[in-house]
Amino acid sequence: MGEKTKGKMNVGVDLGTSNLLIYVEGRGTVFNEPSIIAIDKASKKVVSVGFDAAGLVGKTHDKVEVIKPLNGGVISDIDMIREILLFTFNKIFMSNMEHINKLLICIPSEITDTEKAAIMKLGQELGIEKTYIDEEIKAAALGGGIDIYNPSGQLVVDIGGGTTDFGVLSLGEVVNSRSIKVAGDYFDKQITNYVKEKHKLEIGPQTAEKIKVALASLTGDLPVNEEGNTLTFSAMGRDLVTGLPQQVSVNAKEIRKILLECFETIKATLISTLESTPPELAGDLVDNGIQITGGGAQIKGVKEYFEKITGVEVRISKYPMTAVVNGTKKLLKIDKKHYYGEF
């Protein structure tokens, strides 16, 4: 199964609440953006897809509507997934499918059985025959390095944009597994409540990531200048008060508060998941660790947040961006049982 018909390729898609990552065979990961779409209201034309999309958000007029298709790990528009893959499929591919052999899209453990079907459907209606898709924190594991196929307990966890996720696999399969909406854009979303109420000041999606990604820390050393002062972030957008555009000083002390607020129900279900695991798998665990992968495993202090909480060693995945969609190309190489979609 791992060779691939002559001239065509294998195609691997980590179809993230955040972001859109497409492997393919012998180039490699092509395409890392924004999952978002831009379209006309008028004529229901794509406008524009990924970064050029996402630049639009919050900046758009009454003629053009920009969509996020999956909010918190659920598909909300599969439509628009259909015209994301395709648009960026004809990007890729020249408009020309049949240059794929096989393609294997990776979803969310605990989506439905309606969205599965629904997203085996897409493949088939962009003329790829060979569709299939597998669990996310399965490819997040193979593409950190974990041999899953062992017959040893590994537990991953999974902080992606939408959800946070935690699985336990052996033997090639996820033996336990738990999904929930505390993720990237939850995060987003208590700092922009928290600016608005404490501040006084409205500010939109994007600024609020831009002050995660500059002051995120779970740790009590926090972030410092380079004159040893508490790291801080100039916040722009519209005054409450006055209605007024306006410019406030966040620092990397509320953005603790606010993130381990929101960690307690991470911890809350890491422990429960462990909990609920087979004892023999829980034991491995002490040997083998965890490893975190997702954009939140660059939040700063993170493994050492995770350690205290279950007193094993936490690695984080060297490429925690991008686990998903790399382990998308060991996934394409395995045998067709370990599937839920048939060839």
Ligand SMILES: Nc1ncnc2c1ncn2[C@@H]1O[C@H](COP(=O)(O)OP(=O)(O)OP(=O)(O)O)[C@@H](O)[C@H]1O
Second form
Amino acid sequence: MGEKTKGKMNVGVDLGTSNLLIYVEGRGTVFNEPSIIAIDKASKKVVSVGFDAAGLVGKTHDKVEVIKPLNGGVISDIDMIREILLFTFNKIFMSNMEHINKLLICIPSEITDTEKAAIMKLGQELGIEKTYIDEEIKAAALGGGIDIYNPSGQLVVDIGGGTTDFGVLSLGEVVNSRSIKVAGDYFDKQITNYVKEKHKLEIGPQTAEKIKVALASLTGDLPVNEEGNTLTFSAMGRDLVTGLPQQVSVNAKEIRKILLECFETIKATLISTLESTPPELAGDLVDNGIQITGGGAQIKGVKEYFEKITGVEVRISKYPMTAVVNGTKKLLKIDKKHYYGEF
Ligand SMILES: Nc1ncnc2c1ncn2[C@@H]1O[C@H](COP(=O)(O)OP(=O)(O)OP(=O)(O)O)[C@@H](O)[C@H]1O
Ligand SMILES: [Mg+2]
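Just the form predicted alone so far, so send over the form predicted in complex with the ligand.
Below is the whole assembly, all chains and molecules, this chain first.
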């Protein structure tokens, strides 16, 4: 990162609620870090972005604010999105933005036209000739290995941090879609609530996420430790009764119950997506199966869970968390008609 770049190149961005990924043609994925920014409150200067900023969550003093500018698939702070992108682009390209030919930004499905316009303006501000915006689910399908340009219906489910998105694609377009806020951050919140209620322990969002990643399983066949016992995680937090630091052990069975409740909403949305898909395309889905992408695809038993509901083959994308950014790489090459606007 950081060396001067020669020639014009195309750049793809996955602007996710949890993670920001940037692909540069000829160089590959050069940035893959949390969508988090730390700001000096007085000077409004950027202190850090990505992993460095994530490390400051819950640990800053009054002078520094740590911001997650995307929440539940919507932009809660467009100025901070701008700062994150400016900071990372400056780091990657050392201000040589004129070397960028095309910039494609994949965005959550729920963002407004005003926010889209603000992102487009940012491209202009960076001095980039052509800025395009496209749907995350389309890039997820392509990056997950699906040929979306076939006249055959394809269903993709992307379980991200802020949203779970469902998309039926045919001939390169999204023909039916849904987006719900039941995804990684919501799972973490439910885990936090449970630990508070059951174990009388207050835990931070990062601890909740660690519990989830360590124990997440939807199958009855729960993850076990070396001794063959159900896997547990020792969570550190604040005892609600004494107010003192305390550690409790949470097991995979408890987390499975929480996740199964969350997945009821995902299941209902998947069914309603299928029910509202035109019959010819719905028929294709039976042959083509379902593709799962996003960080939540890594929850144990997701494949079996969806196969049981739908009766069709389910594929977990090989690299679920880079499917969207890999999709931008393909879109930049092959898709000519997807842009939202041009300067
Ligand atoms: N092994 C794992 N098991 C369960 N969840 C995981 C695992 N690894 C990552 N996650 C979760 O996946 C989520 C991040 O996924 P991803 O990077 O696809 O989201 P995003 O693209 O930033 O969000 P969105 O698409 O909603 O805007 C986080 O909530 C993270 O905790
Ligand atoms: Mg995503």
